[in-house]
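Single chain ahead, written as structure tokens, the form predicted on its own.
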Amino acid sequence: MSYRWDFAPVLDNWQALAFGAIGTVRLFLVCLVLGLSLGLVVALMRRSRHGVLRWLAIGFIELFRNTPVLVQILWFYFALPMLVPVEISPFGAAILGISLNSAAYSAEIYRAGIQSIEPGQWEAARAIGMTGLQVLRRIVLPQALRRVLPALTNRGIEIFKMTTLASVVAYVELLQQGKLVASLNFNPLEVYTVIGALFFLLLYPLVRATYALERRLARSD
């Protein structure tokens, strides 16, 4: 029996999907900034000479890399309010789970980039009187960030796709709204096809912009 595709009910509910897309983009932007920023901090802690900071960073990375993001979101939403007297909204739980997980992966990306810089550059900078912080800020980090840009781009794409996991705590994002539309019209195939297309349309400009940035950086070398 051939299936008759009918996208009319999906188009009739475009406002619900648009509202969900706004929620997805908002969650993505917050998690992207927090995840990549915190990842750099953790990477620097991971390289610290202070044992406490180093082991805290290692523990953080191993904890959040080796547990599922979905479990982390659910834990922050249901378990954390039992431990501390604070109510966590679906948006807050999603931010915590996705951002901290992304920070753990990003930290290892940054660390690999920093370690790829030749030791001679550190030694030469120290020889002319730079402090360790100055060497890191002026010489090492600019080069390391260029080298890890493709990996960070992939991390950003993963963060965008991970926003769909926020639907488990009823955060209003694209997938959550799609489930609602599909349940009302009994047309999941059409709805999820449209959601997949919307994700592609939202992500592809970001990917193209990153490619353009990579080419620009390559020309400036």
Contents of the next structure:
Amino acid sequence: MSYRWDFAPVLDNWQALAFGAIGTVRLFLVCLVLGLSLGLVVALMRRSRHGVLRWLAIGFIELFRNTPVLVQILWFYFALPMLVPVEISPFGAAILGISLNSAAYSAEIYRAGIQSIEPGQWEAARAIGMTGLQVLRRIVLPQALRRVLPALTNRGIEIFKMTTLASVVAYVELLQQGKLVASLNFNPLEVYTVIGALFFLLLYPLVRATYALERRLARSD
Amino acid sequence: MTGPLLRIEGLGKRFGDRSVFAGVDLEVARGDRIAIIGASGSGKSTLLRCINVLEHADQGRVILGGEPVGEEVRRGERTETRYSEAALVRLRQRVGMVFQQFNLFPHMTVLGNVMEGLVTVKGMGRDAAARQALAELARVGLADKAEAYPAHLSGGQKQRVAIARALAMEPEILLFDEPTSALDPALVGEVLDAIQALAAEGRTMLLVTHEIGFAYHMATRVLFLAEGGIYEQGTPDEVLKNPRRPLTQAFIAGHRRFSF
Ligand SMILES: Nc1ncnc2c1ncn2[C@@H]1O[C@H](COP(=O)(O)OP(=O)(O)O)[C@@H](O)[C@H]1O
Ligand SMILES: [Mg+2]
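Let's see the other form, the form predicted together with its partner chain, since the form predicted on its own is already up.
Now the complete complex, all chains and molecules, led by this one.
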């Protein structure tokens, strides 16, 4: 079989794809920040002294870990507005689905990181008069975050790839735009090849940046 | 102030249904240096940790400078002691602790370790804190290691940094929990020298140790823990040279055999 590759129609539509890329990056950044910071909050709630907070955290984690993100996005987009009087944009539904799911997963990562810090670190910090919050902020979290950075990087990569799920509610992101271009020009081979390459080109530099961060943090070893 | 710097009244601690000690009374005057010895598991660490409330005693109380630590509240039949975070913060600035495993903060430089309490707890500015931390490091002979990370220090150096970190808070009492037990024998001396220098300054300290010879020369009083309490106490000569009770005698005999 000899197929003649023709990227010209793809390039002709570069504006549509650039639009999609912006949508992807925008959704990614919002979900990364929201997901990873909410995850830390949930992880801290999970080790709270107060039973109510603990159970809320556990319920949240299990709920969002054990349902598909795709279903969550659809639910927030179609079902939530039927329950409460809110209007939800595709962007909003995608943010909710992806961020909450990422928060649930990253909460477990943070928890493992915090638990891995030796009790002696807490004790030494308390023994010089630090409050629980100060110990967490100054002593435990900096070490825990360093240990879980590779796992958080994986989470970040997952978030980036999950942004494609937003196409299910017609949010304008790379895949959504790719589908559009491919259906107009009947050239799925070229389009999806380019889409794949674009994802790689966007993601790989970010991953490299986290490697550099890991090396920088390793200077105390 | 008259009266003892630290008084312990009827202190008791249990883990589950196992009592570690009960009814421990102790008075520590300013300048006292108290060595605490006893077999492994006799409750030496737990006793120290009840003093700075890393462990919550079940009975009795700790009185520092005439004021009880924590607040006694009645709960049905029993009274229990509650500790507010503010009270613990105040207490721990007055009572410093040095651990067997050093517990330095590995993500901070040596200087950062010593500065941490000054900046975070005492709210001192970074420049002033750095100056004071450097002075504390100089006292333990480690000013030249200020920029190093703990991972690059020997065990003896780590423990001296831990001592500097405790000293920086200017505590009135220092608690040492087997400060040389995790060290290679060759490194024990430098840490004992640092502690000896503090003793010479007249600092008040409680020292859990297996270095019987050091305890003999350094301590003003020796406690031997056994059978869930202070089994025997007295001057170093009384407890270490001429113990009166059988368990103390056996313990000292066992140690003498191994300390040529
Ligand atoms: N956190 C804890 N939980 C349960 N048991 C403990 C705990 N800490 C200490 N113990 C027990 O209390 C006893 C006294 O321990 P410790 O004070 O560490 O003794 P020492 O320092 O004299 O070796 C030991 O039997 C030990 O197993
Ligand atoms: Mg011990």
